[in-house]
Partner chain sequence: MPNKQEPLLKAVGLTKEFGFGRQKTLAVAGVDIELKEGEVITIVGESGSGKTTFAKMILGLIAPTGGEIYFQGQLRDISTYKKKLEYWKNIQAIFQDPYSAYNIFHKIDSVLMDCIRMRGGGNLPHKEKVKMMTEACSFVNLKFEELTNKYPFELSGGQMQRLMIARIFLLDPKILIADEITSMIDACSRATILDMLMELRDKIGMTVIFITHDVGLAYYVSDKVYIMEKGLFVESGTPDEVILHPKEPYTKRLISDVPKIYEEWDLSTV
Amino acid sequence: MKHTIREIFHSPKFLVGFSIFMFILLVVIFYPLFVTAEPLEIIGKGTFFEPGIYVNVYDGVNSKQYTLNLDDAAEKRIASKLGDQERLDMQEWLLSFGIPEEEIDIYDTEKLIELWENNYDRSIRFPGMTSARQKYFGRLNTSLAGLLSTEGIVLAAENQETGELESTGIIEQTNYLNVGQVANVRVLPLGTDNFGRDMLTELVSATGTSLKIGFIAGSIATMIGLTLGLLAGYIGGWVDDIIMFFTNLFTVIPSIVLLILISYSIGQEQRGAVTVAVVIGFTSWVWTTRAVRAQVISLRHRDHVNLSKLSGHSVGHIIVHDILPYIASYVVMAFILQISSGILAEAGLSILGLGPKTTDVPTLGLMMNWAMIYSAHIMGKWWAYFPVIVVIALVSFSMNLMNTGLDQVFNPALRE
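Structure for this chain only, please, in the form predicted on its own.
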């Protein structure tokens, strides 16, 4: 046993796959210990906040301020609001308005903004312009307000006696603050989703739930496939005929069709993560049954099995002690593949809107479903779907690598 384990962990492919999988598993286990926020807690008033560090503006104003005279500060401020695409968009609107192209110099910031301020009218809607495009120009106009100003922002408070606003301070453009001294800072490495929820926290929780679904579905499918395969392969006769009849029947009907029909008939309110996992498990045992049966048929006439029969051992004893140990490695590999298949099956169901109920726990498939419904891929909000795709790919890749590594260890014909 020690020699076998040593060989397994000397397999480069198994070692790489195992390392990737254990890293994902450790993140799923330890991340909630440090970040205790609920994965479905809505923290953002809005949708698809970009990844980054978010500083509370109120606390920032009241934090200790420093004066830094940086030569390129104004250029960076302008570039953050007025990039190449925004300049082209302004040119598009001005041309549509009737301004001659030779009068528009998109690289002369001062002249371009002046031309925009003198001509832009929020109420104008040109032929062929969509409502979304018109709203975009309105947001662009708002972001340009005071962009070239060199004056600071005046802070004012209402006088309790006169009811008039009085200046309480001024924030100069050279004022800076240390982020470490601001009371409320929130790091959102993956931004927020369409509901304003922390994507990283949600992704970690979803990965854990999907792994749970994969383990439950894989366990059920492997146990059913192993039991039926052992009985059909060893006993044979009418038992084999009955088992193979149902196996062939489920083989003809695509498992995804069964999953869709069963999930739809259950109803969303009853579709929890465990329920979906059980459904996937009970529809994924077919290929394991056929493979185990083939292995058992090749073993049932071996000398040690015949000797066990002559010794008067029961069928159960022979299967457990004389056949099962010889296919144990194959069963482990089948179990790994069933886990991966279960995770992918849940993702497919959830993308179709037939996964676990959305108010319970997030899964990788549900996150993809939310991103698709709210058109994250169309709007370029990559953080809402790309990390999910990467995690699904990494889980499947790691398990397939582990399976390949085990196959090379237990199958001498594949060894290099």
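What about the form predicted together with its partner chain, after the form predicted on its own?
Partners and other molecules have been left off, which leaves just the chain.
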């Protein structure tokens, strides 16, 4: 036994899979200890905020200012406002306005802005231009204002007594603040989702729920599969016939069809994560049953079983002592596979909109579902779906890797 365990941990495939899985598990366990926020709390007003560090502007203005004279500051400022896309857009507008193409050099920033400032008129709407496009040019215009100036921004506040605006300070272009000194900074490593929820917190919580679903579904499927497989294989006869009848029935009906039908008939409101897990478990025991039955059939005529019979052991004792230990490795492997396929099944169901109800807890499948409904993939909001896919892939990959590792350790031993 000890020897086998040592051998398992010497299998590189198992180790890699195990490490990935443990890493995911540890993150799921420890992340909530550090970030205590509700995973489904809506913090962002708006959809799909990009990943990044969000610094509170109000606090920023009021925090200590430092002067740093950096050469490339102006250049960077312009570049960030005026990317290639913006330049092309400006060119487009100017061309439509009637400026000859030769006169527009989109890489000469100064000239381009000058040309723009001389000609741009917010009220003009060219034929075929949508109003959204018109507004976009309006915004572009605003952001360009003062791009070339070297003046600072004047801060003003209303005087309580006179009601007049009074200057309270100037923010120079060379002013800097230290992020560490700003009272409110929120890091959103994966941005926010369509509802304005912190993606990372949500993703960690979803991973936990999905693992739980996989575990419950896998346990149920393995328990049913093991019990039926043992009974069918060891007792045989009509017991075997009946069990195999149902197993075959479930084999010819794809379990995903059953899953969809059952989930649909349960109804959205009744479908908690656990319910979904149970449904998945009850529809995916088939191949465990088959595998266990086949193993047991090959074992039940072995001489060690015969010897156990001759030593006066009951059927129950023989199944527990002379059959189970011999198939334990297979059962463990089947269990691992069932967990990972349970997670995938939940994801599949949720993408179809038949997953757990959406108000309770996030799951990996639900997150995919939300991202899809809000067309994150079309709008290029990669952070709303890509990390989810990566987690699903990693979980599934690590489990399959562990399984392959186990297979390599166990199989030669069983064949010896």
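Predicted, not measured: the structure shown is a model, and the values here were computed from it. Superpose the two forms; the largest set of C-alphas matching within 1.5 Å is the rigid core. Numbering follows the first chain given and starts at 1.
The rigid-core alignment places the CA of residue 325 less than 2 Å apart between these two forms.
Residue 92 is among the residues whose C-alpha shifts by 2 Å or more between these two forms once the rigid core is aligned. Residue 125: CA moves 2 Å or more between these two forms after rigid-core fitting.
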